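Shown next as structure tokens: one chain only, the form predicted on its own.
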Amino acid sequence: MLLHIPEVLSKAQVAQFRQQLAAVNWTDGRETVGPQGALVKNNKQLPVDSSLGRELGAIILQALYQHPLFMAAAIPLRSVPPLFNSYQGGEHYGLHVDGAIRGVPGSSLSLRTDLSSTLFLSEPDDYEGGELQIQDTFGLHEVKLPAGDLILYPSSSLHQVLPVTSGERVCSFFWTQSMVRSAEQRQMLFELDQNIQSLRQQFGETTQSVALTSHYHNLVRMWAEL
């Protein structure tokens, strides 16, 4: 499942965000990959230790995890702190997929990579290419969103980041394991709660509204793995 979780940030967030970010010295971003990863990995980073990475990253954390559509999809259990990449002048990255377990800087913890999130903090008229394009067994999809949209996806997709040709590409980007392993139960999930969110609007709250989330929930408490 891909999905386009808009407005996680507002403009004037995101400006503040970039203002700051404008300010730091980036790194090869290169030094947070492995050894396949490097081959085709050309870009900038802000350093994994970075202050001014932590406390952008816990307010995005913030705002996704107040998000409804973001917890109904991803039903969350952590997430990594988020990370801050720059492209510009050809720099790109190649066809690769997300590592299977990433740790937490910080602490001892590790998490499962479920879910992998992209959160865009340039406008699509700032810079020519620069489109994130995932594969997944429906085709191939390219992904430019609004500064502040974020878009969430399978950290099992084959996925790129073509060459930014003008320009700057500024994201955020990190992972999230789920309390649900399975993406088909995670997509089962979401579209039984999004359903039920469309029947309350219409109709109120309902003996088959609450028919309905009971069984969500008790779906939710068998597969979910904590």
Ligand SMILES: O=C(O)CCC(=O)C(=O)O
Contents of the next structure:
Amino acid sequence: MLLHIPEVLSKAQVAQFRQQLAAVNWTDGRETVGPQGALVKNNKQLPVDSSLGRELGAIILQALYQHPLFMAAAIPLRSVPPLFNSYQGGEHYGLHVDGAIRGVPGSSLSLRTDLSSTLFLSEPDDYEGGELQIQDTFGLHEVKLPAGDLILYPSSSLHQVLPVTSGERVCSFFWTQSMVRSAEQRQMLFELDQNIQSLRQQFGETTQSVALTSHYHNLVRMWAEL
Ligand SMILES: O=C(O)CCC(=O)C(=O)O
Ligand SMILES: [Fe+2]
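Switch over from the form predicted on its own to the form predicted in complex with the ligand, please.
After this comes the whole thing, all chains and molecules, with the earlier chain placed first.
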């Protein structure tokens, strides 16, 4: 499932982020990828140990973990600290799959990458190209979102970022392990949750909405691993 999560950051926050990100040094993006990805990766990143990156990453995760759509879709256990990338002058990231396990820097924790996120920090009109192309069993999806919005997609999918032929594309990207490992079960829980929410909005709290909510929680109890 690909999910567009709007307004994770406000336009004011995005402007503030961009100003701060413009004032620090960026390095070769190949530093955080394995040998296969390095062959096709051509972009810039903020170093993993950047104090600005850590500070802005914490703001992103705090906003995201309060976003009802993200919480319902991801059922997150934990995320790696967000990284930041930039593409310009034809830079791109060819077709690849994200590694299955990532360490959490500064801790002994690792996580299984169930879900990948890209949070856009440039407006679509600020650059040409730079579409994030994601392949799934339904075909090829091209994603280019307004600044402040995020795309959540399965880490199991092949994906690429097309060359940025003018302007600059700045994004934050990171991975999340879900408490529910199966994408199929996660999608069922998400649909159940969204339908319960819309029933409650339409009819208020009813015996049925309470019973369905209990069903939802009992399924989470059955499927979640902490
Ligand atoms: O820039 C993006 O949207 C995605 C980056 C990416 O796929 C990665 O770093 O693994
Ligand atoms: Fe990737």
